[in-house]
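Shown here is one chain on its own, the form predicted on its own, set out as structure tokens.
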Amino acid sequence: MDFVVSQILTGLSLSSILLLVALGLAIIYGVTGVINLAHGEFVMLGAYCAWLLQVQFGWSLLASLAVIFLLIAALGWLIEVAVIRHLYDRPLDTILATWGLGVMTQQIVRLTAGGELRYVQMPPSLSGSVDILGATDSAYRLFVLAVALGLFLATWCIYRYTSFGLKLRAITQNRAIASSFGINSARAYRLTFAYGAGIAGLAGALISPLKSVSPEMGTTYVVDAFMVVVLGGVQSLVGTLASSAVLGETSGLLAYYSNDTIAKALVLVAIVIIIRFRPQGLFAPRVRA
């Protein structure tokens, strides 16, 4: 029983990180159709903001989360205005532009903050462990799980039960018809991109006490995020949640019996096979004929 609970908790910990990283990408990709290869750099910038605010200004991680979300969201807003809004009907150019932004961001961070590994201190109030049915887990990892689920729930409620969410769903289905009804699709895209970027920055800040912070850290996370979104279904927030849980639990179990590298390789092979036979993803919403 202890082993089962321990494996479930390990899988949930991995799932919460996947959900945090993939949620922002799912929102941006699902609404705007932009394949944002710079998404990992938003995660990296959030981690660096957490480190900078802690080292230079003495802010605790918990106190800086809201500020980090707003800072990265503002950066996402500026990038959408300056670059992305000109490329919505040019998907290949969007891929190239966001890839270039990611490379440029990495180099700017390397030149300003240095290339050495940085570390963010875990909040003292969450540095202990919690006993659950005989298994022990980090209090901070449980906190990250709670935040990830809270962000998902807030995002889902905005998408399903607000007028802004109704406009997003209309734009997603048919941008031209939505615009003819007076919906400002440009403004909706801008807010969506900023919100997705802000969530990615928040993810980076929350991950930073668990991982070392470096200019290249975003590269790994953007691959994981795309795996989650593609497996779950591009326009399905619930699919993003479900695929995060499936991938997290599967990776945790495979890593226990082998190692992290083999586990990731096996998961990637499984995703390729699934997408071969179900390209719309496992949890894609049904479309009426």
The other form holds:
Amino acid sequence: MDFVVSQILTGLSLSSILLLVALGLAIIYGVTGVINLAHGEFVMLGAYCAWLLQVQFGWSLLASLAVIFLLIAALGWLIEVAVIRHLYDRPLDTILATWGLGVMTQQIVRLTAGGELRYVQMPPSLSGSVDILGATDSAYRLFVLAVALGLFLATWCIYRYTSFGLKLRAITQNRAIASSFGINSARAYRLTFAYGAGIAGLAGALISPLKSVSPEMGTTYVVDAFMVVVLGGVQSLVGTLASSAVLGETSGLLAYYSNDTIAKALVLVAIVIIIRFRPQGLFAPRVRA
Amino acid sequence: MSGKVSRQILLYGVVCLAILIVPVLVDDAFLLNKYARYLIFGMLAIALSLSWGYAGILNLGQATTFGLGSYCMAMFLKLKTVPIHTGSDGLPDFMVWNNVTELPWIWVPFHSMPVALLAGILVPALFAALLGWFMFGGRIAGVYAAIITLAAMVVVNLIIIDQQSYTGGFNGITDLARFEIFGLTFDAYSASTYYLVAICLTVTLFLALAVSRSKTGLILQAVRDQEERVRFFGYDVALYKTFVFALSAAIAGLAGMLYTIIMEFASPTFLGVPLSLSIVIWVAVGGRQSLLGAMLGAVLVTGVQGALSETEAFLETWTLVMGGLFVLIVLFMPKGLAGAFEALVRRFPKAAREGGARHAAEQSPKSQPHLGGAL
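Shown: the form predicted on its own; wanted: the form predicted in complex with the partner chain:
First the chain shown before, then all remaining chains and molecules of the complex.
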């Protein structure tokens, strides 16, 4: 029983990280159709901001979260204005442009902050562990899980119940008609991109005490997050939630029986096979194209 | 054969000839080794141009197939090393260090040269065909396909690093024998190896040109521009895409084998994200819809990179400059240098009159603007 619970908790921890990283990606892709390959770099920048604020200014991680969200969101906003908005009708080129931006970001960080690994302190109030049904789990991991679910809920509520969310849904279904009804789709795209970037930054900051921080850390996260989005189906926030849970638990279980790499490979093979027969993703809603 | 096509063949031929006479002018083994490396990158660019420029399949994991080819060659050459350099019973040294007692079954066929050479081309091609069958059969296209190729590369890379006792792990396969065939020995630093690469490049370039000019090439370009319509005409779009994807992988595999000969080792970095990104950048700079442009783009970019990286200041900022240049090209010059060159030629009426006027007469108004010009 202990084993089962602790295995589930390990999987949930993986799931929460996947969800944090994939959420921003899914929002941006779902609304604007842009695959943001610089997403991993937003995550990495969030982690570096956390490190910088802690080392330079002595801020605790929890206090700096809001600042990090705003900083990275502002960066996302700038990138949308400078580059992305010119490419909305060339989806393949958005991949390239964001990839180029990602590489530049990585190199800038390497040149300014150095290429060595950095470590961020866990908030002292959350560094203990908690007993759940006989298994122990770190309080911080549970906190990350709670934040991930909280962010998901907040995003879902914005999407579902606010007038801005209504406009987003209208744009997603048909941008031209939505625009002709007076919805400022350019502004909506910009805000979406900024919001997605901000969430990525937040993800990076939250992950930073669990993993080491390095300029290359983004690449692995972004690939995993894409798998989540591909499996969950685009334009489906619930799909993103469900597939992060499935992928996290599966990887956790497979990793227990073999190792992380084999787990990753098996998950990828499974995804490639699944998309052959369900290209729209496992949890995609039926929408008229 | 129309004048346009023969002019194109002439241009391609001149470039290949220029590449082939380089060793006559340069008598420096070190330089020749470097140039041969650039040419191999040129082959990679041709491979990507075929799948991306002609069929619209953006392969962000082109380095996967390159690396697979490279490892096939490295496994073959490793088994040919003198037993002193390997462990007891001719077991490769890193296997001895990893306590492997007998040669793993995947290594056994690599004792034979024909098998190894075939594997270097067929393994990547089959890998791509399998991945392509799943992706294109599921009508995965565009950005999705791009992401899956990227993910596949990351996973293959991780597996190679992880399976240390079979692949040499992080260090790769080093300490290789020289490649010998028909009594010729190919030293990495020699004109003969340069010729080997140059000839492979020429063959590849003309093969790719032939494919792009064939009916299959036409259908692929149609798929790129309007996939649905081609499907409605009754063509098996997935089959065509899988074919070009596998062909591109085979070319990359061949390039990988040559790269092992040139570099004298194989390493997991050969199928890393940075190399894949570089390939995409070369092709974007050179012009994705032009085989020759893409190839020259690779030679140009890596050449400039090689020259600049010798100066201290550029060593670290190079990636930054390249990334910035790439973003600008994507934004403002989607057809790359080849596209710019063609626009330039078109702007000068004199040049157009010389070559074009006769040409405009024989080419009916329904000439195909999408099929690219001379390049």
